[in-house]
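Just the one chain here, laid out as structure tokens, in the form predicted on its own.
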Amino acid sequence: MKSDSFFEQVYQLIATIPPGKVATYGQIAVLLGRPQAAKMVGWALHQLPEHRSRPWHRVINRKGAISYDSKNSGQSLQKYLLEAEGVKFDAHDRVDLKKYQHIFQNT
């Protein structure tokens, strides 16, 4: 499968995550039939064209935390966007996945 095709599948899947919910990189990878591709999901989100309106901020790591990039540029924005949707972070800047993780239907 071409990475562009995989990227498009990532974009389509994350578009279904409702406000106030999150998914993990690994969860997305498993749902797309590529359980070892969590980092590739992250790369797809990093490459998301600015003109594409997708809720990239609703994808976090398996620990319930925001993953930092080398510039940490999106971390504050991501947390802000999630909090604006009602997602709460604990004292360690983690989200309770039992409460906020989206369960995809018919995927």
Second form
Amino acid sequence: MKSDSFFEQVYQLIATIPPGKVATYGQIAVLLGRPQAAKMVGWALHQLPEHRSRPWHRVINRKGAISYDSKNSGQSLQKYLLEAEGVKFDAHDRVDLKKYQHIFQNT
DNA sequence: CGTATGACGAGCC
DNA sequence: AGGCTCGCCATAC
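Let me have the form predicted in complex with the DNA next, following on from the form predicted on its own.
Below: every chain and molecule of the assembly, starting with the one above.
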């Protein structure tokens, strides 16, 4: 797009995550070449315009848990969306990254 | 242009 | 094993 900013790259990268899969902020940050800019990824979704519908719900933190605790709202929604795609949450509301973490292949 | 932010990560206790 | 603190880096104002 006109914007090849870090944010835009995040949007396009998460857009490649297939349903039923998830990715961590840090993972995406690493893929974009900024392993320590995980916060930027989260912030990118924070600034994500709703009219540009993106599978932001497939992006979770390193613990496999849903974040979005800043406003403390929307967590249930994200969990709901993921469950709808077949992602199971454990008693700690965390997903099994070993099973659901999407492996980005740049081949 | 400079300061503060922020949906995180890793380390330390 | 679980919780708290510090640090990173690009974007926003």
